[in-house]
Structures are given as structure tokens and as C-alpha cells.
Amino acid sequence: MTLDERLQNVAVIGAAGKMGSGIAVLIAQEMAKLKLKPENNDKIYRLNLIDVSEKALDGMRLYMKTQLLKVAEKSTVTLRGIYEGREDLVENAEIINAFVDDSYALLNFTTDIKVTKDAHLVFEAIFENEEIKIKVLKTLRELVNEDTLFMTNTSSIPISYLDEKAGLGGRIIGYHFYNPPVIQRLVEVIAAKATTDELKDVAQELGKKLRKTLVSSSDISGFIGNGHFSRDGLYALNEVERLKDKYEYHGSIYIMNKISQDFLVRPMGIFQLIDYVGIDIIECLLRVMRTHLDDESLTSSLIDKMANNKILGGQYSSGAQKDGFLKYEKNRPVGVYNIEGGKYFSFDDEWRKNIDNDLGILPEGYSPWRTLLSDAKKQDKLKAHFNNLKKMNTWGAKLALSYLKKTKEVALKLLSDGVATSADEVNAILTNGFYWLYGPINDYI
């Protein structure tokens, strides 16, 4: 069965979640384009969007219309070609609305998992809990046809483990979209030991159709992306524990967030990133990796305390950032959580000035991430930035260089452990999936 044939009937499990809804938008537009081909007019296309929550599905209806409208508005030239035979569609607005309506007509919102019985392709995007995932995959195995293929969005659970426990016989592959799937170009692809060649080919073809950058990872818990991110985050968390006696928790969090964002020229500080991903997700990620890798170092008492206090970060349905390690207003940090006091410490100009004085100045010629992002000479400027950093004797420079060294060590260990087969793979994940301006395997240190 070809990919186009498989895209006649598709199911997304966990469709109303952050990742599932984004995957649904991507698949819906591709299915609509197929349906609108003259030779497919008489064929039935169905995208089953399945979730346990009716309320979440209600919210998803509006989300799908909004996102499909955005897709159509950016694709008017393509859509004019698709609708060239429709004399009733003249204005761009008419064509855009037609595509939204045609895409939306393919969707079936439901809590009934039994609708998957005729699905040719199933995307699993439920919460990162291996027991629940295995239970759902087993249920699906009993419902679907023997040739149905599965793509799981797991970010840490070994695919071979899921394949074996769910009894899928190699019909599953890791297809880890990065958040948000509609915007992010990266998909991390992880084949199990038994993953069929057909599914591997489908995964590659789908990536091209969705215009994604595919990077392969070995089937080792955490894979490349979270294998690096988890350890990079743990380094910052451990530094907070080391610094807290002098600066307290809130001061130490502020310091490591500033070091990672400003001194290391990242798009956001490490604690902003942890908040964005979700503290509960990080806790789960560490637990999964700790179990499958038998590595007790993959733990953080601070993450556990935050999760126990229900300070979890993540995003609201509007896309606004929820409070986590940092407190946010209009998605900008305005305070930091003090775990010992159980409340947020609002940023105070004098307080920040004192800590910033301890850290010392940024390197000469410093430019923030956003400025360098579109700078044609960014690589030369980054090299100059880190060369200047190495010449400095300030405390901030020392903290930053230690962090830069650790980041590289983590990346190199992913190579030596066989998680990645090349430095290019590791660097591609961090630059595409995390929007770093440079890969962790570099000549800066």
C-alpha cells in the first residue's frame, strides 16, 4: 500500500493534546490536497481525531479551523492550482475558505477508539507514560488491520520496547515531532530493531510530503534530542543546588538562566525552556530514561519538589506560558520561584543589578540570539563571542565556559554511546529542534 493510499484513512490518538493537535493539522492538509485531485473525487477520506476528553475535543474544533485557515492563507498560489477547475472560486478569500471547508470535512472528532478499525496509519501522541501507551497500542492492535502502520510521538521510550510489549511485529516507528509540530521543521525518526522496511520508507516519504527535516536516532532511551536536553538541564539544576547557599534557590535559578541565554547565546534560558516543555514532562522524561538506561544520575530533587508543589509550567490553550521556575507576564519572565518559601520572588532592579555585577559583563561585541538569527555573519560573530569569553576572568565567563564544556561533553557521549552516528546528527537536532545558532559539538571550547 502506498503512502497516498494510507492517507485515505488515518487516526491520531491523543489528538486534542499539544502534539496531537499539531500533527492533526499537518495530516489534514495533506489529506485534503489528495482528496481534491480529480482522480480521487469519489474516494472517501477520513481523519479520525481521538481523545478521552469531550471538552478538549470541543476546543480542538476551533483550533483546527484556525490553524487550517493560517495554512491556507500562506498557500494561496498552491491552492489556486488545486482549485483551477472551480469557476465559482475567484477571489483568494473564496479559495482559502473552500480549502478550510474541504479540509474540515475530512475530520471526525470522537472519544471512541473503535473508529480506528479501518485506519491504514495511526499516530500515537498521548502522554509520555509507557504503561498507558502500551495499553492503548495493544487495544489498537486488536482493532486495526494487520497491515496498519503505527507512528509514535514518544520522546524517550525505546521503540523496540513498545513494539515488543504491544506485540506490533515491527509495525511501529518513532516519529518524534518537535513542538509545535505545525511550525517546527524537525522530526526525529527512531526505528525499532524489527521496524519493517515498508514503514521506514513510509516515514521518509511522509517527511518529504510534510516538508520536514528528518534526523535519525538510535533506539536508546531519550534519543538524541532529549538525551542531550535532559543532561544539559540537569547540569543547570545541579549548579543551582551548588549555588543556593549563597544566592538561595531563586537567585541561583536566575543566574543559570542568564548564563545559558545570554552568555551562551541561546533563544531562551534553560529554565525558560524547562518551563516551556513542562516540569511534569521533564520529571517523566528523567524517570523513563533512568529506568531504561539504569542510570540513577538522571534525577533532580528540585524537579521532583516543583512537581510535588504542582508548579508545572507548560502552556495555556492560547499559547501563553504558564508559570514554572519563572513567573511570566505576556510570555516574558518577571519573577522566579523560591522553592523554600513556596512563592515567587518578583524581579527587582536592585536585586538583579547586584547579581549581574557578581557575574560580570558580557563579552565585547555581544549580540543576543534574536539579533544574530538573521545575521549573515552570525558564525563569525559567534566565534568572536566565545573567543572573547575565553579571554575574560569574570565569574560569569567561568560559569559559561564550564556550561559550554559540559554541553559538548554530553553531545560527545551521545556519539560514544551510539545514540547518534555523527556529530552532524547531534548538531542538527539542537540547531533545528531547539533553535540553537550553533551545535554543541564545536571548536569554541
Given for the second form:
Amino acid sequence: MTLDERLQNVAVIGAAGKMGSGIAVLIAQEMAKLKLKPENNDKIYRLNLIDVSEKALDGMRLYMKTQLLKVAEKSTVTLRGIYEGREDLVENAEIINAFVDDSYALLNFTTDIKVTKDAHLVFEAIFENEEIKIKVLKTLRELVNEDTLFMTNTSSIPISYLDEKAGLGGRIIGYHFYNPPVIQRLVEVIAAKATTDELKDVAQELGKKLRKTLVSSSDISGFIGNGHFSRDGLYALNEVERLKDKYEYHGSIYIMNKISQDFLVRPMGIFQLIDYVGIDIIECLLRVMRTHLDDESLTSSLIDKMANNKILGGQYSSGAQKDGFLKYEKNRPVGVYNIEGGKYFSFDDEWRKNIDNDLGILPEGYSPWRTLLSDAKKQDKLKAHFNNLKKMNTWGAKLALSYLKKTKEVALKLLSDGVATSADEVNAILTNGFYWLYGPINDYI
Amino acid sequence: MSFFRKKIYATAGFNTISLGSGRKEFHPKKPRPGIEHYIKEAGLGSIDQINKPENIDEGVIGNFMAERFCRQGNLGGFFPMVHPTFQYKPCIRVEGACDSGGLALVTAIKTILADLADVVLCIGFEIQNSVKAIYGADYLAGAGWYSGERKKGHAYFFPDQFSQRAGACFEKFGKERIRAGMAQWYVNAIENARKNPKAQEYHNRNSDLMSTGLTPPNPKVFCEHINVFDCSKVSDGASAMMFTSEEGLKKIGVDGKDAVEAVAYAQIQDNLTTPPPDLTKLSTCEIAAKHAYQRAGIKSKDLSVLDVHDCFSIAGLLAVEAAGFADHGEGADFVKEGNTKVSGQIPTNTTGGLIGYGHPTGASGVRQAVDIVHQLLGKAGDCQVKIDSNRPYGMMSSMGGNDKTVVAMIFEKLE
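Mind giving me the form predicted together with its partner chain, seeing as the form predicted on its own was just shown?
Let's see the whole complex now, leading with the same chain.
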């Protein structure tokens, strides 16, 4: 069966979630483009969007409309060609609306997992909990045909483990989209020991169709992306525990966030990233990795405490950022949480000035991430930035260099552990999936 | 023997800021001023420069597509809102696509020549940021022939029309040569706009404009032969100016030193339902310039300043040829060599043009005239160029559609 044939009937499980809904948008537009080819006119295309929550599916209907509209507005040049034969569609607006309607018509929103029975390709994007994932995959195995292929969006559970527990016989591959899937170019591909060659080919071909950058990772819990992110985050969390006696929790979190965002020129600070991913998701991720890698160091009491207190970060269905380690207004951090006092401290208050004073200034010629992003000479400027950092004798520079060093060590360990097979792979994940301007394996340190 | 049967003066020019991407105060999701604001700001900006607004006889409003961008017709009805003394005075709205402003100038002059008015206030405006560019492209495509061209046309209809012109020029005269001229046009536009506080590109701080100008086109999301930097801006803005008779100038209490003479114009209309005869030429613009020179009794070398309709960088190059400053196919080299820079042989689009100042379509023709008049009066601020006493003329040439509706107008500095 070709990929195009598989795309006639597809199911997304956990479709109303953050990842599932993004995957649904990507697949829906490809299916619509196939359906609109004259030779496919009489074929039926169906994208089954399955979730346990009827309420979430309701929200998803609106989300799909909005997203498909955005997609159509961005690809109108191509769409005019696709609708060339439709004399009644003349203006861009008419063509855009037709594409939204045609894509939307393929969708079947349901809580009934049984509709999956005719699917040729199934995306699993449910919550990162291995017991539930295994249970659902088992149910699906019994429903679907023998040649149905599975792609799981797990970001940490070994694929071979899922394959064996669910008895899929190699019909599953890790296909880890980054958040949000509609925007993020990166997909981490993880083959299980038994993954079939056919599925590996489908994975590659689909990546090309979706214009994604595919990076392969070995089937070791956390893979490359979370393998790096979890330890990078833990370093910051442990630093907070070390600094908190002097600067308290809120001050220490502020320090590590600032060091990572400004001194290390990242798109966002580490605690903003943790909030973005979701503190509950990270708690889960650490638990999975701890179990599968049998490594007790993969734990953070601060994360556990935050999760217990139900301060979780993540996003509202509108996409707005929820409060977590940091407090947000219009998606910008405006304060920071202190777990001991159970309250947020505003960035506007005096405490921050003293800390900024202790950290010291940023190196001369510093440009923030956003400015460098579109700068043709960014590599030279980054080199100069880190060179200047090394010459400085401030506390901030020292903290930054230790963090830079740790980040590199984490990446090198992924290589020596066989999670990645080359430095390029690790660097590609961090630059494509996390939008770093430089890979963690570099000559800066 | 002068072309007009009596003397026509232009005075009290005013441009609003051209608002849109590039301006620091612009945010696509925040509320912005509407039609009422723009007509009023431009109208009052002009009125503030005269003594007796009650003696303004009529109004002309130039606008292209308020019906679609703002869902508003009957635009003449906004004229009495500008000033209490305008109530029950005549006002007419004119439309000729991106040359609507040019037609507004012409309409004002005709009314005065017909002895129906001594003072006419021209206001041109457009609001385009009300919709995303992909839908704005539909509205602007109305400048082309809808039933004959739109269906087979590109998503970005007009950019593609001029991309085709660029492609034809690449083929005929060499891609590198033309491309270099287009990029230089972009560089000049931004450099001039940086001196014009009202320009949309006033805040542009790009340190390598030439590289930006040379950005390779991406046909998958835009056009085949041009990039977005070759295009004029999506803009909200308005411009206003008064035309008067000799008597009219006295009536509104304006000193002769604050006015220039409009000595001739040519308004040329090509058939919208036929393709351009030669993609490598702006044939209609060329005829308009020739007629205007002839009527003014001057030659291109008598101009000290020029303002052309650079809706796209390639249109800028071809417009300089059409105005008689370079031979067919030589416009790119002429621009590349710096001849159109403010320090060059013929300072062109000294305030940024449609690419640097912006292109609020219905305002553009008026804006061009305002800027030429300001140059001749020595009121162009940081954009001021030298007006040679042997060459006391300036010309604006504005264009609607793909070289379909053209106005060329020549102004002369008074002794």
C-alpha cells in the first residue's frame, strides 16, 4: 500500500490534545490535496479524530477551522493551481474558503475508538502515560486490519517496549512532533528493534510530504530531544536548590532563567520553557526516563512539589500561557513563584535589582536571540559573545559558562550512550526543535 | 502659449504618516484610525496652512477601494466633516485604481479651468490594513480586468503582473543587469524614506540594504521574478493639497511664495481589456510624459525633481525610462549608476516613493504632487534637493493598473 493510499483513511487518537490537534491539521491538508486531484474524485477520504472528551472535541472543531484557514491563507499560491478547474472560484477568498470546507469535510470527530477499524495509518498522541498508551494500543490492535501502521508521538517511552507490550509486531514507529506541530519543522523518528522497513519508508515519505526535518534517534528513553532537555532542565533545577539559601526560590529561578535566556542567548529562559512544556508533562517525562533508564538522578523535588500544588504551566485552549514557575501577562513573564511562600514575586520589585547587580552586566555587543535570529553574521557574533563572556569576571558570566559546559556534557553523554550517533544529530534537534542558534556540541567552551 | 487657459496654483500640501508594517506604532491586531480620521487629518493639515478656509469652494476625494477595504461608499459625504464651512458645498469622489489620487488632481484643475471654482481641496486616502495581504490582493486586483484576467491570475495578482514584466526585462536585457537596477531602486527608496519622518520605512535600520534587495524570489509562496522588497507597502494614509486660480490664492490668503504653478498635465487612458503591448515598457506612462512635456513646453532635462509610481522596483526602472531619462532597456543601468539618487542627475522619489514612503493607493497620486510641490517650495525638510534656477520644474507621474490609467503633471517654481 502506498502512502497516498494509506492517507485515504487515517485516525488520530488523543486528537483534541495539543499534539494530536496539530498533527490533525497537518494530515487533514495533505488528505484534502489528495482528494482534490481529479483522479481521486470518487474516492472517500476520512480523517477520524478521536478523543475521550466530547467537550474537548467541541473546542477542536473551532481549532481545526481556524488552523485550516491559516494554512489555506499561507498556501493560496498553490491552492489557486489546485482549484484551476473550478470556474466558480475566482478570488483568493473563495479559493481559501473552498479549501477549508473541503478539508473540514474529511473530518470525523468522535469519542468512539471503533471508527479506527478501517484506518490504514494511526497516530497515537494521548497523554504521556505508558499504562494508558499500552492499553489503547492493544485495543487498537484488535480493531484494525493487519497491515495498519502506527505512529506514536511519545517523547520518552521506548518504542520497542510499547511494541512488545501492545503486541504490534513491529508495526509501530516513534514519530515525535515538536510543539506546536503545525509550526515546528522537526520530527524525531525512533524505530523500534522490530519496526518494519515498510513503516520506516512510510515515515520518511510522510516527513517529506509534510515538509518536516526528520532526525533519527536511537530507541533509548527520552530519545535525543528530551534526553537533552530533561538533563538541561534538571541542571537548572538543581542550581536553584543550591542558590535558594541566599536568593530564595523566586530569586534563584529568576537567576537561572535569565542566565539561560540572556547570557546563553536562547529563545526563552529554561523556566519559561519548562512552563511552556508543562510541569505535569515534565514530571511524567522524568518518571518514565527514571524507570526505563534506572537512573535515580532523573528527579526533581521542586518539580514534584509544583505538580502537587497544581501549579502546572501549559497553555489554555486559546494558546495563552498558564502560570507556572513564572507568572505571565500577554504571554510575557512578569513574575516568579516562590514555593515556600506560595506566591509570585513581581519583576517590578526591588529584589530583582539586587540580583541583576550580583549577576553583573551582559558582555559588550550582546544581542538577544530574536535580533540574532535574522542576522546573517550570527555565527561570528555568537563566537564573539562567548569569547567576551570568558574574559569577564562577573558571577553571571561564571554561572553562564558552567551552564554552557553542562549543556555540552549532556549532549556528549547522549553520544557516548548511543542515543545519538553523531554530534550533528544532537545539534540538529536543539537548533530545529528548540530554536537554539547554536548546537550544544560547539567550540565555545 | 501656456496649455491651461488660466493660471493654476498648487499650495498647502500635507501627507499623513503612511501606517503599516515597518512603522513602530503599527500593530496588525490593534485598532487603528479609520476613514474619518484620515480624511480629516489630511484635510485639516492642508487647511492649517491657509488663512480663510471658508473660501474653499469644492472638494475632490480620491480613493480606490474603500467599498471593499472598509465597506464604505458615498465617500464625498465625508467632506463636510472636515470643516464646518464645507457643509452643502460640492464634493466628488474619483476612482482610477492606484491612480485615483492622480485623477483627483486632474478633477480639481478641470473644475477651476471651467470657472466653476477658485479653490478646490483634493484629498486622497486609502486604508488597506483592514484585511490580510492575501485578501487585499483580491481587492487590488480590481485594478485589472476582473472577468478577463482574474481567474487565470496569480494569488498576488498585481505583484505577479509586474513579476512578468521583470521576467520579460530579464530575458531581453539580461537578468543580472536588471536585477541590480531593481535592488538599487530598493536601496534608494529606503535611504530616502529614512529622511522622511512620515514614511513607512522611516524606522528601517537594515545595515545591508543591497543584500536585502537582492533576496532571491520564492515562487512557491510569492512571485517568480520579484521578492517582497521589490513591492510597495500595504499602507493606510492620506494626502491633501489645494489647487487655486490666481483669484483663489488671494481668497484663501496665501502668499505667492507658498504656492507653485501647475503648468500642464496629461491624463491618458489605455484599454483595460487588452494586454500591454510590450511588457518591457510602460507605454502609457511614456505617452503621458511626452504629452505633459509638450504641453508645458519643456524637456525632461528641465526637471529638477521627479516622482514616479514605483508600485514595484521594476515599475520604477521602467517609469524612469518612460519619463525620458533613459533609453529603452537602459533604466536599470541609469539607476544603478546613481543618477536617480538625491545627489544624482535627476533626484527621483526623494521622500521614499511607494516602496519607501508607502502606497495608500488612493492617496499616492496626491502624495506625489505634494512632495514635488514641497521640493519646489524648499519645504521638503531633510529630503530637500537643490532646485536649479535654470530647471525650475518638477514632474509627478502616477499610474493605475498595469500601465492603464496614467496622470503626468508638471509644476513650476514661481519667480
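Residues that one form lacks are left out of the comparison. In this text, the rigid core denotes the largest set of C-alpha atoms whose superposition between the two forms falls within 1.5 Å. Residue numbers count along the first chain shown, from 1. Keep in mind it's a predicted model, so treat the numbers as computed, not measured.
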- prompt: Superposing on the core, what residue ranges of at least 3 consecutive positions move by 2 angstroms or more in Cα between the two forms?
  reply: 348-350
